[in-house]
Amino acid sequence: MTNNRESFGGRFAVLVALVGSAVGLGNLWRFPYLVGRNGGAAFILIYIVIALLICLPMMLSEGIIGRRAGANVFRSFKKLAPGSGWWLIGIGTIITTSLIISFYSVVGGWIIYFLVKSATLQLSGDATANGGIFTSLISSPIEPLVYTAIFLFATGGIISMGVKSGIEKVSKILMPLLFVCTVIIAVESLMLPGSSKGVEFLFKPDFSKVTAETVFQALGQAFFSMSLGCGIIITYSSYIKKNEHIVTTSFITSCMDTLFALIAGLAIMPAVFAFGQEPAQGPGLLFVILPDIFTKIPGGEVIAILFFIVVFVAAVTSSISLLEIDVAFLSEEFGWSRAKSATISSSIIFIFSVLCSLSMGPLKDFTIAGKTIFDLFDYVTANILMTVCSLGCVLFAGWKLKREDIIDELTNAGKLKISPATVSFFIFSIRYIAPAAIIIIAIFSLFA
């Protein structure tokens, strides 16, 4: 059923799609905060080393699996390891991404709501008032569901158009727009009086703040930021042509993801410090603190609109990659059209999104293991499912795939040169270093 599959049109298409999957809300509301709280430039240096030496080989291993199989994440393992139980990893990633997009779409709905509010000049110049707007929204039983549905089914609509006409075309438009808007906001933020304190927060190296926990947080941020362990890299790589250099593609993707996170930090933290706000992370930063700041900046109404466009684009490009896992599975395994697969998967996921949204309001007192449904989905995917799936992927690539198959993918069937030492390091990394890193993340996440 995987014959005549679509593929990305070229390297630029591959890059914008992969970078779009990697660049998400974590780059905006978590990375800048972690940088400042963990030694500034010292944290960035640790993050880059981890991204290149540990996470890049992990990304590359998933890329090799996807392109080698040329199929959805479930069939990739069935095809490369017939008659074995490795296909369970594929099922695990499908479950993982379905749960992630269930609560991610709720946040996407919040973003659309605030984009509308900013465009109609309804945001307040008071953080308390904005906090009230946000609280009123998430506690409402109906309004957030409307925006969640818009976000989720818009994502499904893009995917239903296909790999080239949908994912590729939209990514080619949205990703350059994302970077341009973010750079504009960063320039405006850096021009504010007192912004230098924000720059210092981000980039002044303070090695006294570097601890074992700092390394664990850098490892975890790099791991999740690069979309590892949820089938995205495998699925997108299955659309990469055999003449594309996946080593270069993976390297550029990881660099662009890090670059955007740093630019986002320059767009946010200088403004936060310029107006005497405390640096924060999470929804409070995006929906309460920053709207308050924007109303106090000359031309802030325009900046607010640009900012929520940035947040929306980051969210939607990530949601496209998440939903594509399900759509590729349904269309290839059941022979359904992409439109039918997108509609069915979006409809099923929306049911879980409703539960996630209501858990912030009418169902807030319903908890499982002390967590609301929204928080439970977040915890289970981030701390258990992604960890297990990523571990399965690197073990499969490191121990199940043949060395000659790995070399064949790295060299594009011998057309590219790669040193034996590089191959040996890559295999050693995915056999030993990456699994150890994943286990460390799991232990730290569960017991921190």
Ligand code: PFF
Given for the second form:
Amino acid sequence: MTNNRESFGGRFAVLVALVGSAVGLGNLWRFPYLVGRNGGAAFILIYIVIALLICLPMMLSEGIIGRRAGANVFRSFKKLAPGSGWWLIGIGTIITTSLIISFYSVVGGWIIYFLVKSATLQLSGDATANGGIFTSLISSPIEPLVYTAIFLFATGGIISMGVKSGIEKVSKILMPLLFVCTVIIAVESLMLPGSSKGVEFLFKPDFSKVTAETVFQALGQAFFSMSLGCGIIITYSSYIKKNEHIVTTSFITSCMDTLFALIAGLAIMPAVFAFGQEPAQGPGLLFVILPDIFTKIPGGEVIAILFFIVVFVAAVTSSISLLEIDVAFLSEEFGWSRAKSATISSSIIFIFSVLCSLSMGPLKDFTIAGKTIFDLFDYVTANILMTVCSLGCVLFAGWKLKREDIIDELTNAGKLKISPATVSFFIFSIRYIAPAAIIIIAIFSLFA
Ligand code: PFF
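To complete the pair, please output the form predicted in complex with 4-fluoro-L-phenylalanine (PFF); the form predicted alone was given just before.
All chains and molecules follow, beginning with the one already shown.
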């Protein structure tokens, strides 16, 4: 049922798709904030060590599973471990990504709304007024649903066009655009008087702020930012040709994701400090404070539009990767066309998106375990499902796959040279270091 599978055109296509998934809202609002709060360059150093020692091996192990099997997440586990229950991890990732995209699309809808507002010059130079626009949007019953539907079905539309003509083509256009726009904003932001305090906030190393919690925060952020443990790397790697070098693509993807997070920090924090604002985390910064700052900068209207284009592109390329998990599964397992699979999965997800969106307004008093539906989806996916699935993937790669098969994938059937020490370190990391790290994060995030 997995015949006639498409594959990405070449290394650039693989990279823009993988980086498109990794670079998202996590890089734009979470990373800069965490860096500033956790000792600046000290945090960045810890983050880089974690990215290289833990995340890179994890990404590689998902890459090996995906490319070896050449199938959707469910089928990948069935193919590589026939007659066992490992396929449950595949189903787990399908559930996880479906839940993530249901609230990610709601935020995507807000972004489209703010893109329209900034393009029609309707954002005011006053944080209170912008706060009013934001609150009235998210609490309204119908308006955000319209934008959510546009975001979700547009994502489905891109995916319907196929791996090459949809995902690859769109990522090849949008990802370079994303980098160029972010660099332009960073340069503008750095030229503002008083911006150096923002640079200091980001980069001045302060080891006195480094605690055990800092390390856990860096671990959690790195997993989320590199889209690990969600089946995304497995699915995208199943479209990578056998002659591609997966070690190189994984290495470049993790480096680009980190580099983008740093540039995003330089685009946001210097402007926030130049205008004496609080480097707060989350929607308040993106939808309220930054639009307010942009209206005060000469030419800020254009920067505001560029900024919302950046946020939109980052969100849409991540949501494409999330929805692709479902579409690959439905089209390969049920023999449906990609268009039919995308329409059915987007329609089911939209029902959950409606609940998430309404939980900001009419359903805001409806809570489960003290959380609104939106918060519950966020909590359950980030803290429970992603952790369980990443542990499953890394244990599968470390303990179930044969060493020869791993080496075969790393070296493209012996055509590439990789030192035995590197292979041994990689296997040690996915067998021991990465599982231990995941378990520690899980315990910490559940009980902290
Ligand atoms: N990596 C994305 C970000 O940094 O925003 C978020 C993300 C996308 C997480 C896809 C998980 C995922 F499956």
